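One chain follows as structure tokens, the form predicted on its own.
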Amino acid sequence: MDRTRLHRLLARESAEAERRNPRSRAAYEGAGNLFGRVPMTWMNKTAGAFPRYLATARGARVTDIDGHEYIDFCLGDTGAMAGHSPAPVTEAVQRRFAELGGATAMLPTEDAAWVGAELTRRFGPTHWSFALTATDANRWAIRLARAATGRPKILVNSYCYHGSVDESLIVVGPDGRGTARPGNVGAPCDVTLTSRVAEFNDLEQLERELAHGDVAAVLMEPALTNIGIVLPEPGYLAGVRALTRRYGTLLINDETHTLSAGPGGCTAAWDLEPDVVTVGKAIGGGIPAGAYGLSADLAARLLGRPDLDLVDMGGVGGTLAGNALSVAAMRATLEHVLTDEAFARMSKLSERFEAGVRAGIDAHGLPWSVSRLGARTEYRFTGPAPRTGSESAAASDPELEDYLHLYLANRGILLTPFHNMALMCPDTTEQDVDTHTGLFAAALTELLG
């Protein structure tokens, strides 16, 4: 690839983004009282000199404060998998908050039992509790795993994503041993004191780490997502389950992103048998929500322990967790929006997106790859597709990524800013997908001739 041409095109698209978005630039420059000038510092991880500012969002469309409309394939990095403000969720939230009131009254509602039963139908675990984020669901699942096993360490995959869970910020170093993930901020201790790590798709490395006998739980995504989609090789996930059982280690499936695989995520789609499932973001239809589900056996073990204070001082829960508003949103999303039928249609659209991207790559003979996980598709600047998190991290090309993101955004398409991921929602159309296919091909033609 001619990097000089790439730099020239990147500069052109950056200048065009600044020209098109003066109000967003002014809003960013005027936000001096915000740490990093944005509500959350990760909002600075965007192509260009400043983020676009949101005005409206509905279905698969967003508009910014400069008046530009976008086809949204980012969808809040999975948080809006149900689409923006789906009508059933809007109605349920309005009824709960405006008509009935009591959004956070510290009293349970009947909706919670319905949601628990539905999550059991979808994922399998029989006992559920709620959080406001998947990060918190993972934190609480970790505490319960340590309590149940009496073991101190958690094992994760290199370059996994489980929110800001301290135990997950560990990678496999050049010497094959665990080391702190680069860039981690304010770690409470050396991460190797709390965690072990193995590459995804590497059962031999996993067994070596489990053989120490100190791992309470393996916390994993059934497919890596936030470092780029890394799919499991045949037999890998069955091998993980067999090894965890052999070494007396619990298995936690984090389905927050891999929910894209279907109504019950990879757990249902691939017949997995974890001890715990965690999930967040999408199940609330845009309202903060998370959940963790325990197998019947694990729930009985924990509830039968009189030494565990699971009501007050156990560190499990939060005042707003399971609040009436979040639970109402979860019920509406699961009952009326992210249905089995919706997932089937979203996956078909994702197949169409994958085919369009592959056609653009093949037209130029690029050594790139495309991976799909149900309603989610991602293209990578390497081929074949990476098989581990470390391989996926090494395939990064920030300049090329920024060029493609800016080219698409300047022409009305948003991808997830952290990587080249496109997610479908119930409101996405075939025309939306085909618009991306055409613009992606045009971007490659300008870059490669």
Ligand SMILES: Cc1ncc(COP(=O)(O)O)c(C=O)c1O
Given for the second form:
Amino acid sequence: MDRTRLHRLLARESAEAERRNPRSRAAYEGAGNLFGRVPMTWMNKTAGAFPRYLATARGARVTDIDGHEYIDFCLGDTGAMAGHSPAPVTEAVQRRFAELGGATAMLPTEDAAWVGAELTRRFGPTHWSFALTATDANRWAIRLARAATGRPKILVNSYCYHGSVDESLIVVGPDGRGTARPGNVGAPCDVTLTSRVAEFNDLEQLERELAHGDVAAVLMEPALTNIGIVLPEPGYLAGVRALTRRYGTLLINDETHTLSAGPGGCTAAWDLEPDVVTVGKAIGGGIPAGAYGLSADLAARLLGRPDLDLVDMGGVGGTLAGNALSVAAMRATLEHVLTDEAFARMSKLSERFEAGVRAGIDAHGLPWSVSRLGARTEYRFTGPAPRTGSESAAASDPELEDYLHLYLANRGILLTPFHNMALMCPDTTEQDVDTHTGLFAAALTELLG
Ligand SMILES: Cc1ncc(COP(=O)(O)O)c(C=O)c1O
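Next block, the form predicted in complex with the named molecule, ref. the form predicted on its own:
In what comes next, the whole complex appears, and the chain from above leads the way.
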């Protein structure tokens, strides 16, 4: 690839982004009392000098404060996979908050049992508890796993992401051993004291680490989705389950992103049998909500332990977790929006998106790959598709990514800032997908001739 040409095009698209978005630029410049000028520092991870500011969002469409409309394939990096402000969730939230009143009364609502039963139908685990974020669902699942097994360590896959969970910030280093993930902010202790790590798709490495006998749980996504999509090779997930059972280690499937695979995520789609499922983001239809489900056996083991303070200051739970508003939103999302039928449609659209990207890649003979997990598609600047997180991490190209993101955003399409990822929601249309296909091809032609 001609890097000089890439730099020239990137500069052109950056200048165009500045020209098109004076109000966003002014808003950013006026936010000096925010740490990093944004409500959360990751909002600076956007192609261009400043983020576009949100004005409105409905279904698969977003508008910014400069008056531009976008087809949104980012969908809040999955938090809005149900589409922005879907009508059933809007109604349920309005009813709960405005008509009935009460979001934080510290009292259960009847919706919660419905949600628990539905999550059991979808994912399998029989005993559910709630959180406000997937990060907290993972943190609390980890604590419970340590309590149940009496073991100190958690094993994750290299270049995984499970939220800001201390134990997960470990990667396989050049010598093949675990080391802190670069950039880890203020680690409470050396991560190798709390964690072990293995490459995704590597059962030998997993067994070597589990054989130490100190791993309470493997916390994993059934397919990696935060370093591109890395799909499991045949037999890998069955191997993980067999090894975790052999070494007395619990298995936690984090389905926060892999929910894109279907109504019950990969766990249901691929008949997996984890001890715990964690999930967040999309299940509240845009209202903060997370959940973790325990197998009947694990729930009984924990509830039978009078030494564990599961009720008060034991370290599992939060005042706002399971609040009436989040639970009403989860019920509306699961009952009326992210239904089995919606997933079937979203998955078909994602296939179309994948085919469009593949056609663009093939037209230029690029050595890139594109992977799909149900309603989620992502491409990487390497081919064949990476089989581990480390391989995928090595293929990143921030300049190229910025060029493509800016080119698309300047023409009305949003991708997820951290990825070359596109997610479908129930409101996405074939026309939306085809618009992307056309612009993606045009961006490549400008770059490659
Ligand atoms: C697989 C997975 N788990 C957990 C999280 C954390 O979600 P949240 O930031 O909403 O807590 C993420 C966020 O991207 C994720 O991708």
